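Heads up, the chain below is alone and in the form predicted alone; it's given as structure tokens.
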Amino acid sequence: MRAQRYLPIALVTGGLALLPLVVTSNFLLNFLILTLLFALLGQAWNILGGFAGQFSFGHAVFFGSGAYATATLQIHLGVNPWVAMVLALAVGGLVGAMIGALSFRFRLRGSYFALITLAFAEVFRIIAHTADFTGGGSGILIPLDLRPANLQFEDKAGFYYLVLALTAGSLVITRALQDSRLGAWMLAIRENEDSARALGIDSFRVKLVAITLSGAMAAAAGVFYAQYFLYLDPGIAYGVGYSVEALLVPIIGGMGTVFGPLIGSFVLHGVDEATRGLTGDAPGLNLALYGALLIVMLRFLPAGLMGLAAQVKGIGHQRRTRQAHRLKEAGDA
């Protein structure tokens, strides 16, 4: 039975596995490679915020650490892009739990916790600025290798099945979560702290594992953007872009669900290809956009697109079961 539980992705990912064979256009591709990126991205902000309740705005910490991680052991160490990336997923999960150890030992939250994610954030952006090993302000280029034993690929197919794998992988980390008791502590603690601790939960405990699986998911991303575009600097790994469209993919598509960073992030960047289209590429334009659809979705959709969706369901559940108890009643009489 629990099986089950995991058959919506495994259809989802086999659909999405065989877009490749008929979209044949590199814009296309490219897409679909980015959506998919930011559902990863904004996957791990859902662990942390849309289940644990901790609202992170610097999530770009984590993607930046990811990044220059691999790219640094490759360039500098030699060491090989498969295992550069494990060890920098290791690393985005130990910034995590260094932030969170920092974070909840003093029982930040709300928007303490937010505004200390964003600073660290800038702080990181700042080491990146001024350090010779990331390339400084300059940036750090990764040499063009294009073999799959050096996680790089001749066409756009390779990297997109690379990031579905990846995303796939968020999407059932997500859903064990969401069926263990880690997860159900994480969603006692985001409806109420202190009455979570009261029925002897270690919320501190609880928090670090969410905020360190939140960062090393969040490092996957950061991996994979440095192997697309083999360069990064400290405004592109660490630009509070990144922040923002993590955690507004899961406000859109719907915090604490499997599915919702996912269904966001094709909304949001179908809402910004065709915005971009109307209006060029107009500097700030994005974020102006992200805003707005922030401000739109916590006002008029808080449980975002799939808690609209079920809303809409009972609805319809209700009508069908007013219209059978009057057919009932019809018959009776």
Given for the second form:
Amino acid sequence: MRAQRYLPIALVTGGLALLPLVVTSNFLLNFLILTLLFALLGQAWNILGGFAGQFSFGHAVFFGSGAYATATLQIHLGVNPWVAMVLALAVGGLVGAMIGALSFRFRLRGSYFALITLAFAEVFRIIAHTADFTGGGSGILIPLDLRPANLQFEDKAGFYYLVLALTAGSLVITRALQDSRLGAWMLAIRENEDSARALGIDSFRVKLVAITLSGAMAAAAGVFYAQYFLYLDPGIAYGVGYSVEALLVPIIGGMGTVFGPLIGSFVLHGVDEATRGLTGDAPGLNLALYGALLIVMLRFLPAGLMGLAAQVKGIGHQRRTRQAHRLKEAGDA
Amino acid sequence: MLEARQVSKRFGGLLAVDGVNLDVAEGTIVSLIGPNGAGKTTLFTVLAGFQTPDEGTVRFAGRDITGLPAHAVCRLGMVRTFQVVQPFGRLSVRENIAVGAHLRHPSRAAALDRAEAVARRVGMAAMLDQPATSLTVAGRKRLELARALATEPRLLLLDEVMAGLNPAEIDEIVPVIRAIRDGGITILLIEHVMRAVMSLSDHTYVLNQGRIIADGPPRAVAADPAVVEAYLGHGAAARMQAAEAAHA
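One more: the block was the form predicted alone; return the form predicted together with the partner chain.
What follows is the entire complex, opening with the chain shown before.
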């Protein structure tokens, strides 16, 4: 039973792992890599937003901190990139815990929490702009050294497997969360925090764990970004773009589900690529499209595409039971 | 089991709870009645740790719990329900109850099993897989009760679990509450349905304008002129007595 719960993840990961064997176009591989990257970032948001119900509008703060942590550790301290990745996850978690401790202690909820996360992302962007060790506004360059020991790969397939492994890890963590007391507590807080507290849930602590986990996971996405592009600047790492992507992907796919972010990322970036021909490179036009998508989703499919799938399944189930009833009645008569 | 001493809670200029002394003995059902706005729910929120009293102390099971946060109070074994039901809407009945059960059962499987057992106890076994939002008012009140029970409390604070129920539904829930007490859980309840208060409680407190104006066995309290006046207005008790005398 328990292993069975992880079967879909194994199948999906296995299927995705086979793709590089058939996909040789660099363009397509690049598309898949970025899609998985945003699925990972979206999963991070999903844990805090979809499970614990705390909507962040500043997940770039974790993404950027992970990216900068791994870059600066490598460049200034000569830390091995694999080790730096682990440390960067800890940095992301720490930033999460700090923001969480400050905002949850003062009972910030809903849009106030969203605003404070947005503000933190901006503050971090400005700090990255002015500090020396981040390279300031001109950014930071990770030296090219294409060796797996260096967390850099000669062909795109190597990067693809790395991001796939990270994404698969995030799926497993989310599934484990779904089957655990911690996950049940998060959902309870999302649904009704007062009730949750009345039932003995330390809501401050649970939300703190959620944002720490979410921060570390988003930092993993940042680490991958840094290794893949080998360049960061404050506008990229802490820009509003990643904050928007992080929340859009799970909202489209289905908040509080395991596969929602992955599906959402494929749909969002599929649409994005498909319409790129239409919008040309007009700056901001794809953001307008994202906005429109967000409104449509929240208006008509608040449970996301996973919710739609559940509905279709439910209707099928109802139809089958009704049919069975009819057959039974016919048999009785 | 529960002792409140000189508990006061002030909101701005309003003294919502004013020097309340209240005792709940183990194994009993104690009721708290009083007109609307008397401060009953406020007293509950203070007892259960949702608000800190401005004055006074609350002791539970021999421990001073004044100012302890709600989740810690629950962990010690005192749990409250809400007058305005607060279900976890998008979760099923089973998952709702399991949230309560998780307090003492870390494993998901154990909590879900417990949820089923508790649901049977309050007559919700048939609704286990329904989403909480699909329940009727009576169903939601039961769910509120079930979730609280699932935390395996020693003392249960019930805030108007019968409000909004029809007489048939009330007749169904009264024996459920009695069975909970017989199962060893002490109960303090706020209730407006006097029929239920009379038949259930061992002891009744009457709260009016934040103060306890009477307490004792329910029948004696209901006949207390001060209580009648609190509900029906000044002079009502005298008028009623006069009317009864005229009849006789």
